[in-house]
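Only one chain comes next, encoded as structure tokens, the form predicted on its own.
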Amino acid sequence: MNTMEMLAWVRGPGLALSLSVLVIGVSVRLLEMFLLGRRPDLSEPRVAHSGWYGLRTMVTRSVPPSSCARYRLPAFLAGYAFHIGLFLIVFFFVPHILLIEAITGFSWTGLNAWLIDGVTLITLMALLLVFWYRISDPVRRFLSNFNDWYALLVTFLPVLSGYLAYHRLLLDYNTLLVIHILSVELLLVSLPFTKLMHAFTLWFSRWYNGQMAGRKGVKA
């Protein structure tokens, strides 16, 4: 199989098939958290209306706690960047927009490649600080497992081929080309069974322990 026919497989039957497996396993993973409920709390609530404790934690969390030490600060902000690069990258790259309107029928308006250019090498960035704080903490090095380096690998990869991709650096488009959206089919089918998931459970996550705890009087 020469480069054009990979190509015209990755961009083809790799893609249908990589986004049925993210489909199908994310659906499959709701519904076992969704239709698995839990035993009903029997005590009486320290709080009334303990859903807006839920609120409350999404914003909480998202925010850097007080107690924040000053050196943990910038990987707080790192992960924030790459967070809200990858949003950008993906949604926003006018190419990426094209292939999304050609499989939802959905389209809207991109920004500059100049812009994304510029977003993409301050995502790369932020994942290496994200990579180099996690190796350097040793207590984050310690609580680290094969889980956490695999996703920060299948981030990094679609973001750096698609840099070199565009920029025709290293390799020949065309090859640059089949790594890049191979990269991509990689972490597409990695996000249900990884703890990528949490691009899906993020919200709902929080809004539960939120809700739990305000319901036990505990601030959360």
Contents of the next structure:
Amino acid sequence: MNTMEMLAWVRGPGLALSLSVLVIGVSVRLLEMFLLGRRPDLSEPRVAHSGWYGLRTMVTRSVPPSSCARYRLPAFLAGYAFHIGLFLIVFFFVPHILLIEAITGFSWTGLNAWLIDGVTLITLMALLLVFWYRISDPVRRFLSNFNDWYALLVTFLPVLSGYLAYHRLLLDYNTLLVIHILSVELLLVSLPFTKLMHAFTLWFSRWYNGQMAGRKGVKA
Amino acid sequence: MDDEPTLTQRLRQQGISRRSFLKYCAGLASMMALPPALAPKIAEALERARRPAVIWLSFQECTACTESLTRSFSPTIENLIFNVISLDYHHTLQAASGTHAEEARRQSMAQNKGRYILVVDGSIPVRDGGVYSTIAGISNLDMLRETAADAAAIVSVGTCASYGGLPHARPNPTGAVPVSEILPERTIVHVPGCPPIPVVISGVIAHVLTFGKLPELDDIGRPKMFYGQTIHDRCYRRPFYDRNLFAESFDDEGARQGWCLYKLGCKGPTTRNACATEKWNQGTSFPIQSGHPCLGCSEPDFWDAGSFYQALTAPPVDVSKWVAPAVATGVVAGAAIGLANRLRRAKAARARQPLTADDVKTED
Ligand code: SF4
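Condition change, the form predicted on its own to the form predicted together with its partner chain:
The complete assembly is shown below, putting the previous chain first.
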């Protein structure tokens, strides 16, 4: 198999296969969780519309609470930086938008390539910083298991390979493109079965926490 | 052979001055990334070169490769290569026909055994014993095997001979394959392109004549000196790509402003060729300069790599065909697992034996 054949495979069947695994995995896991249902809460609700508290928590838990910032500011910022960075790279780099458009039919304006380039560099550094904190701090290291290291790695690889491909560093461009797309496909198939699933469960769980606390009259 | 006119004399007869010959050699030197000081050496080597016999076989092809080489300039400077070589057999260009033509090929093969250069354009159909393309009753497959056996070097000119090209595209009814598949044991120089740039074709031949050996090849057999860079690396529209300025259709403002053609399907980023630097028609232009996206014609299987007019990132297969059943599978499996969990919970609830304070008491 030469590079062009590999490229054709990862762009075509490889992508279709990994997207299928992603879709099956995510729908199974979400349905499994939702169908489990919730234990009936027999107590008297303290507020009239606890759903609003859920919505509020979706917002409040997403903005940085000032108390956290005091503790290791760089790690805190790195967390935000790489999440926002990933979002911008995935959804606002023009070649990515064109891929999404080809599959779903939806499209929107992208950001300048040089801007995405800068964002990518920041994201890479933020991910490295996050890795460094996890490995250098004995407590975090003790608490980390395979799932944590793996999730970090499969998130890091597509960003790194994409950056190298864009700048044509180290290897030939088409080889880098194959590696980049393969690493994305690894991320796609890993997503439903690792803690990366939070990309989908995040808003539900935030709403759930807020709604529950609201119902009990807790100021959350 | 000694009283044959020298190359310079022959060129002069055709109205090509020594000056333009030297200019051509300097151009070749720069293309091959050699120091300009080597240009006179190339000229000297070409002038001194013993005219090697070249047998040119055309199989499943459209003749554009030959057209590219012979009609690029007027008077063609690429043609000078025909003054340096002795083209003993070429279906399209030779005057002889029928049995005489085949006789010329066999004669050249016998006289120049082990020394002639074999050039092939077009792919070779192998289905049903290779009956889909024959010349003088000989299948392409047999003719290639026979002629390759005593060739000193083999050059595949064009994407069809190099990688199968159009005849090899799905569903490939004739079972077309490239030369390298018939002769896996031989080193074959690939000069792909649909057609290849004339100066690249002649440059490869000039390299062999000047240095007496094949140029260094990349992983798919292309001379690195000509195919070392992608179109995108050297494209003059690149600044627009970097600034996010794209033509969205062939007649919008972006197209008129000469912006990047990525969204219109340009394959420049994954295509290695010299179009952006050497250009066509005496350096006049190349597809991207005329407003058309690069098709990626010097890459294997470019016909099957998805639409020419869809962006490079668009998958070449219909992903939705896979994803729709995946959604259905996911929903059914998820629902089944969810229901099974509920049943398990209901069963556990039924089997539960509540412990009361009295039960605890009787235990003391
Ligand atoms: S027109 Fe094609 S080769 Fe040129 S910059 Fe745009 S994508 Fe690259």
